[in-house]
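Form predicted alone, single chain, as structure tokens, below.
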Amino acid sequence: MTDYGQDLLFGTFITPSARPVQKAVELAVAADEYGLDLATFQDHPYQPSFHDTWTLMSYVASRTTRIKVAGNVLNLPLREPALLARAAASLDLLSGGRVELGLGSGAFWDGIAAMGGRRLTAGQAVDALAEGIEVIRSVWDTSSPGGVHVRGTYYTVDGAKRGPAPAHDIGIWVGAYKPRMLRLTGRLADGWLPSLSYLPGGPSDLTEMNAHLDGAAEAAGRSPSDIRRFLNLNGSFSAESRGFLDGPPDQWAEELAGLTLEYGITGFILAADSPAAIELFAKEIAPATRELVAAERS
């Protein structure tokens, strides 16, 4: 068993598409209305079918109350770190704490080439994304004297003023799935945002990765629980069980508490393109999630 603790989180992963146009609006706003905690959206710049992500995550914030919003993953080597932190610290302010930052290196190079960003090896964008990090806490972080100074090999940032301070400690999640970028996230991040899709063993893989986070946390001099577990989750609802998340609300339940008790995971976000999945997923399975895993650990 390995339970980190955390309370759990549910949310929704939604694909920005551009048609028709309010869809992954209306996606969000549902989510908010139906308690979802987290509405994240893929970052692809590159793709013109989609809308910009961050203007998108800015008009949902506009348009919820409650409901956090974030990047799943914002595509950093077409977003400047500097400009990224003090975007989202004033988003963070204009929406009353309601941001977290989901970071990934870059994919899809031709794309980001194309754009004008760097084209970089896999080591390299791991070395820059570390210190994308440096930039983007040095300029919230108003309580240092002095302006930001990171002279990297990527980034440099030399005297720029520090702030606006977010509102409250917006968390940084990473995406990763290699050895060097788990150890990245253990080191340097708050929270680890991977897609169940991705992993070629299925579940069983986290195991291994967690090891990865656990021991790059420890040798950072930090608590393994400091780094919250996300899981991107596709799946389907049914009447009957046809697999693994795919079956009814009481299946999915069994199944995403089993995930939190035996992996530490403690966010699952749904891949949803429907408010009546939305729904379910808030109304049913995060409920008896929660009472399921709530249940063990007493």
Contents of the next structure:
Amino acid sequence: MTDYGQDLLFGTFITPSARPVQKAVELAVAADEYGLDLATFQDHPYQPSFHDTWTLMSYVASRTTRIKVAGNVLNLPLREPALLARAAASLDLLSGGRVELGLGSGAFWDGIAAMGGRRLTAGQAVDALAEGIEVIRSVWDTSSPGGVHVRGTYYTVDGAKRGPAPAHDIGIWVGAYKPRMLRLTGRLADGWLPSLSYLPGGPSDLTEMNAHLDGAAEAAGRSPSDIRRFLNLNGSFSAESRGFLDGPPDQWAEELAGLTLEYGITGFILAADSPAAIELFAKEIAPATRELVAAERS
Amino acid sequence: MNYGHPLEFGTFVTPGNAPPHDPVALAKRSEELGFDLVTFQDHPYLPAFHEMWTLLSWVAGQTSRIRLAPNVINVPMRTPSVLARAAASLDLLSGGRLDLGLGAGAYREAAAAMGATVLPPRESVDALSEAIDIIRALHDVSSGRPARAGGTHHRIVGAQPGPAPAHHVPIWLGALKPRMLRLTGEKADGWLPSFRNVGRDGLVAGNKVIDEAAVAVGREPSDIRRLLNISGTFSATSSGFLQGPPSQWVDELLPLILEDGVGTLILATDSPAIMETFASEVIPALRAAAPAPTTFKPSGVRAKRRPGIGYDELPASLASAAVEPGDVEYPLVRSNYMRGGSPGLVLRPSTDAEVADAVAFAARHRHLPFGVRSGGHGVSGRSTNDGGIVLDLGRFKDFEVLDTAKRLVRVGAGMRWMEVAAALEPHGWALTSGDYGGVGVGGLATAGGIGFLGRKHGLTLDHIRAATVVLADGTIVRASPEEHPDLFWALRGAGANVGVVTSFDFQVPEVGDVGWAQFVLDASDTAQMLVKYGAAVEAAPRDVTPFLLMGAPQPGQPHFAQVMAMVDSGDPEKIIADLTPIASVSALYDQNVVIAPYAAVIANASSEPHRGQGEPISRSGFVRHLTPEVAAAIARLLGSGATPFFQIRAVGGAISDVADEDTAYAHRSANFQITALGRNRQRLDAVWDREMYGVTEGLYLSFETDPRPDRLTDAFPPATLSRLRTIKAAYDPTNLFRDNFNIAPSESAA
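Mind giving me the form predicted together with its partner chain, seeing as the form predicted alone was just shown?
Expanding to the full complex; the earlier chain stays at the top.
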């Protein structure tokens, strides 16, 4: 049993399809109106049927009032970290603190290379992500003196000015599965953002992954509760139970509460491209889950 | 020298981030004041500024009309391929409001400190040239193939183009030195210097270099718009260039327009007062004094024009939304759902008067094919063509409830049926259409409309109470039982022949949740199954309307039929009771029944642009009953393998309550409508003519592609055809509307 005690967050994972042009925006607006906490978007700049994720996030933030936006996760190999840091700070200032930064070390290297990006091995990509995070945090850190001086193997930012400071302390959330990335997440990140569908053994895989995160956090002098655990969810709503996250809302609430209490997951992000699913998740499943978790914790 | 571009005005707003919303407010103010565009500089190394692209995207969400442009992007700090996708996205999200100012980079040390690769000046121009190639390659979806561009400094290697932006995103270069000016002439759509940096002499010299470079690569100097950043202050007395009263500004700016060809003036200011004075006192005076613009298309677009079309004679009302083969939107509008096309011009009017202009334009091009398109699903109608004109009604999307008590609604001809269903659903209403929500209103409602509520509520066209029609001579009329009753009769079944309907008034029934069933029946003995099925359908209550689908038998697999049936009831027991006899005609392999709103059932289409290829091949007919003779003929047709997609739609019921002579659709006594799609015209025609023609009566024109003249008399029985010829002579005597089951006007009546 691992529960890090944070409040629960509920969000959507919206396909950033470019057609119909406004569909992703409309879904995010619906999620905002229904009261979800997060609208998140995958980032595959080599995918021609998708909107550019940063442009879409900026536009969505402009069209919403309350919900936070985040990449899930941004493709760091095709987004220069110093520029990304300034862009994130800008959007955070414009939106009144409604941006979080989901980051990934990159996948689909053929696609990245086709776009003119640098092809890295998995190990190199982990190191590059660590450097990128250092660059981003340094740009945001206006309390330290002097300019940004990160001289890395993959990114060198040497003498750039710091700032602007974002409106709030933007969380860096990392999509991680393998031990090296998990250790990086425990050491450097504010959040962990895996997808349930990528866990070969299902939720029980989370136990060992949490152990990597917790160990790395403690080794870096941090607390395991410094890292919020998110989970991207796929599932179905149906009148009768047909399996895990495939059933009626009260079954969902019980299963999500179980993920919180057993595995410390406190951010649930539903892959949903229909307003009806978003509404059900926001209006029925989120409050019921919060209630169950509050009852167990008290 | 003037290059003939329409005169435009913009603002250049400092993207400061403290307070963060100041530049947003100035952008909104620019829009309110009527400026054509708002622009922002891009200096990512300056922490006092917003990151430009984020700001631009945010402003897009806060404005609705004004165009947006970077002025100019520091290209060395961005990945051109990602920038291309971002530009396409922002152009799409903003509704085609993005222009792209690019620069080869400045503030080299600050850029390098951010981690950018900074090149010597000469190479930075080469790098910019590669970046332009990459952006253009990723915006060009016409080939559908992966793109390669760039090479030395930037590259894409097999990246798939897309998404296509909403319009051709023009690229303007901030150029000063000769190499950059030459690149502008060779590749760009605009030149964007600042007056402060070039001065009058620099404008003259720069224009010369650009013009020569353009001509040297086969472009025209007018392909490059000349833009200019300016700044100044208003004061009662003059103290220098653009330092004085508005009249002085006009006197100083006018020569730049008239003699140096500047088409866009961009005012750099963060002062709302300066913006207001410029908008109210300088812009009107400059517009009044500037020469009238010519209709502008770049030479690259004009090179792809088709012969015989007076592109430059298009009225201004149609020119801005028209799409020609060289336009970036062309791949999205050229084809239909099932038919590939290469029209020479697609007109996209948005008002009845513009439709009249479009009809008049088509009438001046009688030598060319002329198609009218609502949703682009037509199988029989040629709503695309090769080298001709297409009138696309896709912008007629208005929906209005005219009378709640009478359930009277007005529906634009360009709506899709799933959109209509979604609009009706909150009222507890539904209107039967076809079986696919992506079909457009106009084509279906003027031909018939054989849908899932047909046996209960009739054809779609049975619900028309009035329509707005643009006639061949450009007259806009109302057709109803009282106004132009002959026209009203004809457009319900032969609408494509008599005019362009832009909106329909429908009286729609109350429809609550419906039962929606899909099941699979054994069809090993196809003929026997069909006879039983036919009897069960005819015996079923009118609430039930089933469609049956079959394909050719596959070796080694049981032959089966798929049935999709709607029951106009939300009562599960009634739904099951109504469907059971139909589902029991042979062994049941699979079944699924849900209760849902009609709108949810018909929301089954994608909103993707059509990418049809080739020509659809389809035959159609009606039968009163699925007799043993008919069923045996169908079994032989399916057994021939000539039709991979075969459908029997139930009609009858309420459809048969209307007399044949009441509308131009005259197949009221049938209980079934039969369609066979084929891959090969000769093969399908041979089998259909042999097996089916003798056992069917008439045809449903929406599903018939046989061009032989006999089909006209199958579509319209003699009395109907005779009346249609008379009406055609009155409403379209020159036979302008001739591309869908053409009815030649009766000479005696003409």
